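Taking the form predicted on its own, here's one chain by itself in structure tokens.
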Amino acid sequence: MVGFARISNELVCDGVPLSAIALAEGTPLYVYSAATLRSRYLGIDAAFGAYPHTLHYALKANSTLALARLLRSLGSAADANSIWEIEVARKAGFQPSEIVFTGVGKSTAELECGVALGLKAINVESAGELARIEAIAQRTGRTARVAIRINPDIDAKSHPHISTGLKINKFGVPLDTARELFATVPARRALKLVAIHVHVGSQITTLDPLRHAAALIARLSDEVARVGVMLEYLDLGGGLGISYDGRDVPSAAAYAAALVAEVRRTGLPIVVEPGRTIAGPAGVLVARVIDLKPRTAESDFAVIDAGMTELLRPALYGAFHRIEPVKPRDTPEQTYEVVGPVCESSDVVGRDRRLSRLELDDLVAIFDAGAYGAAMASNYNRRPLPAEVLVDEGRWKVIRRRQTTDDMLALETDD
């Protein structure tokens, strides 16, 4: 049995009890499906076919170790937002020919790693950062390979929290600055130009931002071509949604069907950078009720053992997971108002859920945690970072032990 389903009605990972594996373990705790990362990698590579394509796992959805080496084993290449992120890709398996280094603000001191490093390319991210990377180049008798971020203006729909492609938003180079930067590549010998890239935002759910952001990069593939610069691939970032509520979100085929026809008269291949359709539908967060209290007359507060600490995204973007316990009672529905213990009002997982009656001590899974979970969780009011589970085949194993206060502890002074 594949992913998360319920035999005899009791919620199961890969054919795992979650209450076996919490009972093991405590909570809360992170469980991912192999199986589901595998299937979720493999689907969107094989939907690309014999296009040439290459899919960087974006680290920043999730970069537990045992994660990313299961992902490199299939094929995949890297995607990283920090110099850090690119030393775990590295001690991952991930050689520097394989990695991109994305992100809108890089230090002097990343810079000067990823030329040193040769990584397949830096995605710059203005004018005065490509002229920081040729200086950098320049002084250390390298040739740095990039590729210049546009910021195409065009509004994904998502989240403003998520969005990225907007003029407004912080991320990439406005189009007339690109063309100027395009011009004055053949001329800078301490830099390859060797992709456009364009990333619009992330979980988007229709087509057609990703698509017009496709068509408008092999657009400028032409005017690049022009200047007497030939690219190696062309970069359409990721952003590709998941189905968080049950609503329709694009199948894998459909995505690369339309980004191939936006590109294919190009001939260059594609480097694609998905994250959260990877790891999002493999991981669940398995709390458990410590408590129940009335809310209203008609509804009351569940509270867990995980919150804003452990999964950040409902207190960050108001956004929506699905909630289950994990051994439902043969009652009807309750209206819960389920929160976490984390000393802020926004400490909110899920309002207004209609679940089986809960009693204390319940497990409940929260769906979809798999990316911007674990990556996202804090010590704030010292509580430690949770352990997480790898299931593989009817086996778990633990692939981060929880943390404990003197981990936490471990970095400080009191001298």
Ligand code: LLP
Given for the second form:
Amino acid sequence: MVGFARISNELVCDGVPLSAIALAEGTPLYVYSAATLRSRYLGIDAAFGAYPHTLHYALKANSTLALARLLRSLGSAADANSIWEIEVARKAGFQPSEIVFTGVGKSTAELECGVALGLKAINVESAGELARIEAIAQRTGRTARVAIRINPDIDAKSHPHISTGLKINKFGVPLDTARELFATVPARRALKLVAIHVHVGSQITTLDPLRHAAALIARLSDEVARVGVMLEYLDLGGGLGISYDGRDVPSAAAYAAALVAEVRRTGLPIVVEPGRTIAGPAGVLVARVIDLKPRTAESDFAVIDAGMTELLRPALYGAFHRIEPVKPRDTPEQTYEVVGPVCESSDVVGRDRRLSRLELDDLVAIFDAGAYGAAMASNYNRRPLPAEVLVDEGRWKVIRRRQTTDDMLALETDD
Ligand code: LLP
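Pass me the form predicted together with the named molecule as well; I've looked at the form predicted on its own already.
What follows is the entire complex, opening with the chain shown before.
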């Protein structure tokens, strides 16, 4: 049994009951399905078929070492958003030539490291950043491989907090600036322009914005060829959404077909940077009911031991994550406001959820939490970062132990 499913009504991960893992490791707890992670990665990879392509898994979605290693073992390359993600990528075994360095703000120290490592590309976000990279490369006698990130002024139609492709967003360079930069690069010996990059947002659930961005990048590659620059590939970013609520989202096949259709005539390989679509469905957050109390005539509060500190998405974006009891009771459904333990009214994990009756100490699973879940956890209220478990072929192991108070205090001095 692969992924998250029910065996005699009880929720299991790759065949292992979540209740058994929670009993051993406590809650809140992230549980990942290796089988799901593999099939999500391999599904996108296969969708591009014979068209030359490389998947650079976006580590920002979840860079827990064991997961990064697993993806690497399947042939994934990496997209890192900071020098620290690059360090983690290196520890997971990714070679510098397999890493693209994205990120809207890279410090001088980060750029120096990036240039020295000889990454596959530094995805450049401004004319100033390009000049800084050039100066570092000149000073250190290297040639820096760069991709220029275009801000295409395309509306991804996703949540405003995770839309990146509009002119008003801080990401990338506008088209006219990009064209000016393209004209200068052939003469800039310390720079090698290897790609053009675009990423218009995350959790995109219609293909049009991705298609339009790909078409634009393909057109720009023609312009670049005219000034004598031979690109190595086109980087079309990440962004493919997943279905949090059961509604239809584009399949991997439709996604890949749309991108390939726009780019094929250029003959250039495609790079994509998927994060959520690979890791999201591969993880659940398991939490325990720690209090129940009346709320309105129609609903009760169910307080669980996971909240915005473990899974920030609902509080930050009003994001919906399906919640289900691990062992549902055979009772009529009732309405619960599922809330976390953090001292913030925004700490609501699920509003107005219809669930079978909950009792104290019951376990619930919060679905599709594998991406931007553990990766965005915090210590607010001095809550320790949760443990993470990977289930693989019927066996499970802790891939990140629960943080302790001593772990938190290890960084502090009080004398
Ligand atoms: N490439 C770049 C340049 C990005 O900025 C991102 C995500 C990705 C790739 C991966 O995108 P994905 O395939 O995962 O959609 N914390 C938010 C999502 C922020 C995404 C930031 N950039 C959330 O929880 O929804």
